[in-house]
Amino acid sequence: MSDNSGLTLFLDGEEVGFTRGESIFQVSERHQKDIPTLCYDERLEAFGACRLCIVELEGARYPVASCTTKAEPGMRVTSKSGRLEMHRRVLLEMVVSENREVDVNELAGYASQEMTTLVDRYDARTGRFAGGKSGTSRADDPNPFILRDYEQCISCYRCVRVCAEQEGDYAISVMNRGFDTQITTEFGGLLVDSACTFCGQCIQTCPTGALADIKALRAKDVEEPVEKTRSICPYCGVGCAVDIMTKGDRIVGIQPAMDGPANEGALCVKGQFAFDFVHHPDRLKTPFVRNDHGQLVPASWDEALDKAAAGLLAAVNEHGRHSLYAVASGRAPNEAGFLMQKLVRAGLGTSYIDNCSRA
């Protein structure tokens, strides 16, 4: 095994640390160094596209990639200069100068501000370039979940990165080159005709909003601030964690928490979109129970759950306790489920117990 200590570098003239293998972003992110970029996600291999994170290196003829440049022992990095800013500032305008508009919702997305930031950070709104628009919209995709608005992409392959080494499905590519790249699905169809899996994942690692949750901007009218609560995901046993946005006292939208422990910023078509029920108007709000004519009453809590334990007890006593079986809600919290298996196992003697969600 090779030995990583008293490997160093000089970061901005400040000898650093480093373990072999760590590319300069890594490092510099570490060390508190704000480099800018819009092509990284720290979860995918490193690309190197956008060429915002550029750094100076001691040596090298033109700044590189720190992104995908590996630090090396006796480096001398320079992150952040009046050359680099410039050259910053002009790659910004450049990229947004291809796009319909700058200003995308935050409920588009998880990094969907992230352009944004960056323009007004380095102030690159001037329009000097503004030119043709590349890039073209799927508006035609009838899809319930994910937004293709093409006219906002910056060709970061963010999206197809994600797919592939996230989730292995390979649903979506890029075709062409120069202006006329395009990030399609195979043979330019709909998504629901790939191998799609409405995970999301796309949506929450674009930076511009050219993929964008439209469940969740459907909310976008609503003047109310959007608020953010940690939660788990009750749909299965794996305990994703995820972000409730909220506006008012409504569920707009949910996020994978992207430092959860058991997702990490992954979720399910179910864990991502699957939360209208909440608000359903024809969601139960009391108990019913059926009347001596066989029909649906509202009763009181009291009322309901007596009827429903003298009904188990008397399928226990005249058929045996395997004459019941149980299904807990894919819906309910997971406390809820948990106190269902111990209601049948330890209360009614049975295993036959079964969950409507799978992980």
Second form
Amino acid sequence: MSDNSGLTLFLDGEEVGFTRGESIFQVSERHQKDIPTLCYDERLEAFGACRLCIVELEGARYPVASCTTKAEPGMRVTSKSGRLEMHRRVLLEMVVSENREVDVNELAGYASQEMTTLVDRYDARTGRFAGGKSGTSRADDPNPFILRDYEQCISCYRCVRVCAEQEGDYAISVMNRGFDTQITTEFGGLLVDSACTFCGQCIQTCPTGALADIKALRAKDVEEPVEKTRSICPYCGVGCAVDIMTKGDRIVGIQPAMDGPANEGALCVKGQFAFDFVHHPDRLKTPFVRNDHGQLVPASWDEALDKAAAGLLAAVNEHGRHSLYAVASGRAPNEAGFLMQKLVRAGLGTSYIDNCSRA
Amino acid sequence: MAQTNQQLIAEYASQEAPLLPLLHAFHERDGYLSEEALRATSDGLKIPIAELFGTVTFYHHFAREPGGHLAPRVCTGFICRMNGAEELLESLDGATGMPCSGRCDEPIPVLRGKQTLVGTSADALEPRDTPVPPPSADGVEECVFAHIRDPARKTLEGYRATGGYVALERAVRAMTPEELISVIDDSGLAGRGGAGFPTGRKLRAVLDAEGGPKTVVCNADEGEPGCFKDRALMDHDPHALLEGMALACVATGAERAFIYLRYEYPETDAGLAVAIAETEAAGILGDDAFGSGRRIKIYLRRGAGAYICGEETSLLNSLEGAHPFPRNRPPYPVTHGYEGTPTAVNNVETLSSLPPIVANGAEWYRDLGMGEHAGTKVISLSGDVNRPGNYEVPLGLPLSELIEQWAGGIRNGYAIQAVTMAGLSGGFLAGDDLDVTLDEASIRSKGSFLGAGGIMVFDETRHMIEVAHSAMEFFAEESCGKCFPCRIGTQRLTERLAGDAGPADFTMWLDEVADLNLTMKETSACGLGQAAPLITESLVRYFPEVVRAHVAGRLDDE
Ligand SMILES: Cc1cc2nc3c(=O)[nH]c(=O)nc-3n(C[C@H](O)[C@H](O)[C@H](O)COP(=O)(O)O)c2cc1C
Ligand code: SF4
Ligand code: SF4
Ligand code: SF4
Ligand code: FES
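Same protein, different form: I have the form predicted on its own, so give me the form predicted in complex with the partner chain.
Next comes the full complex, this chain leading.
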């Protein structure tokens, strides 16, 4: 079973190796075949909805979806042919025919350009297959984070699957059947009344901008280009990697880094949406100390640290070392936590230290 | 006293496949599925509420408004429309339509809660027993219909008096699974639910599959328009099905089996429940079949209105209480079926054929067919024929003979224009292609297939665009919505057949429809989306002038 040596198949005529359990799509990806997809998110179980990833398999009457078909020894796979490209184009023309707007602002979300890019690659804005549109938007959902414009939805169910498989929140699901399918919450209600934690995962996997980042879109009319800077979320010790989106010198939004080693594309509501403090007028930019009249006044770090040290020492001298108790921030990484306990144990001489998640 | 939420949940939570029966219990108790009932179900069965809500909305018979359970549902399948279903629907207070509900050989069916009435006007609706199949022509020998016209056959006593349960007793006491399967293999029996997979091979695959427990599932969803054979078998010969399922259990080593029955057959549901109880009480089925120590437990589960739940993997999801999208295959149910266990999913007719085959031998069954074709097939014949009904024909019988000799020819002396095959899934046959014999080889050579054996007949006065539109509308309404080509394609084809959308230029119209047809057929994820375009493909092939006039008519409208 676990012997993976020597497993090969033929991909576009070339013999290539694979590992048991890999899908034909995964093998093809490793060989830069650039097979188009819309319902695929590598973090999720392959679903097989969009059918764009079809490949021809020798011996099979019809093409098969490469995302849901496991590689088998000796398979003969064709990843690109006239027939496949014809189907892919027709599929994309069908998708365009049920959408109102194909161009989406890149601030909408991490994957928001996927559909537009493919439609352009296949030259599929032909106006063919015109007809009814599907999807009812919840423009009235008052939540400040997630735009729910289901008129742009193509029913790839990535949002539902990421919410269930990655987040374990099961806040959203699929309602009705066929052309009437609709992404919904329990009883069609608002996100705030559902199990949603506003982690934003659904936004970031949506390939059409039907789900979009309301906060980032505030800056859609700002002229400057979007720049992305890799960083680490400042909120907790997990250390989720983020790409901070800026226009000029202002942060306009956050996107999870799909290759972040700690989070693999996941974030929580704080890392995803809580960045307004950065440009907030009330934000503290220097330490404050109390003056002789008890008022808080700005001070330098040296002043502030001296004052804190003096206060701590005074307390130890007056009431003994166990009169102090330290609470370390849950946002502190391991290194900071270590330094904190060093300060408390070695510096102040007490073992009264805990973490804010428990204190 | 009605049971409380907690009592109902306690009753069902520990059972196999609890979601559907629990929802039905709430539906019947309250007259609809209230938010409170769904929240209680979510808590009780540990199904996230959003998911449960989405799943409930998938089924068209679960009412979400008070009183909805008892509101009349009128069949608006095409045959019933020809009989005036739309007028009847108008005249009934609070009525809604439902797709073909498997009674095309009767007046229009109206479902009210757990009762089916039939009739053609609001003041003349009455309950009526399922029609007994017309006698076979010239006494041709039958398999599953051999005893069906004997009124006593419904009862355990009557069934046993005509040789019932002899095959099972022999199999339980004296046959190995391998011996049993080789009889079935040799008989040439293939699936009668649509796909025609060799039954012996399927059972062997389950027997040989690693892991367990093994499971047998009887597909009694019979959702294909124009098919009503399984109901006749279950209503008039229910024990034959139970015995067939038990034989499949012995062949595969399964101890549990399910019947997944379509919602529209409430009387059948009641009849099967009685039959199961009788056989368990008699010690034939249950924990100790024939005192052999073998457990064969049959559970009866009722669907809630969704054609796709007849597709075997969608059915399995439905049984498990999951959203009924079809699953990706491979793996197939024979290795990864109900709750991931090796499962044989078989049609009612397939399973009901097993007892006579085991009792009379493989040779006997093979010889029932004509020429090189093995065995028989039940055809549900409806539409413009003098004697619509279920006919068990020898495979290889010419279609014309069935229509002319067996069913008395076309009504009112008209000429035949077209027939559908496989219910609707095989599209149309017309013109010279009506000269086929009833077997897969012959019908597949015309680009269609026999499938479950529903054949609707249309005479020369019928408007083929209307027929095709109604067929495509059915597929669009029943598409599960999982894959793009089917979800969008069935909608686009329906619009083009309705004349609501699409190019006004004939060549461009044909071009769009041909592209939709081909991409749906070759890239859809399951049989529904692969079969639906056969309707438009065959329409264009056989009736190009009618299509041209339809498209030109659109131009005139503009
Ligand atoms: C859309 C769709 C609907 C189906 N509906 C039914 C049905 O109602 N009853 C049935 O027996 N098989 C139905 N089938 C076929 C089943 O998937 C499966 O092949 C069959 O139950 C296997 O049993 P058999 O081998 O005895 O025919 C359907 C298939 C598709 C694609
Ligand atoms: S924000 Fe997170 S929890 Fe809310 S619906 Fe989207 S994925 Fe689910
Ligand atoms: S909202 Fe976006 S992710 Fe969700 S199904 Fe629609 S297109 Fe896909
Ligand atoms: S072909 Fe149609 S019914 Fe089948 S999986 Fe796709 S959408 Fe669902
Ligand atoms: S990526 Fe395979 S079907 Fe969408």
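Residue numbers count along the first chain shown, from 1. Predicted model, so just to flag it, every value in this text is computed and none were measured.
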Checklist entry - With the chain broken into two rigid parts between the two forms, is residue 311 in the part that holds residue 233? => result no
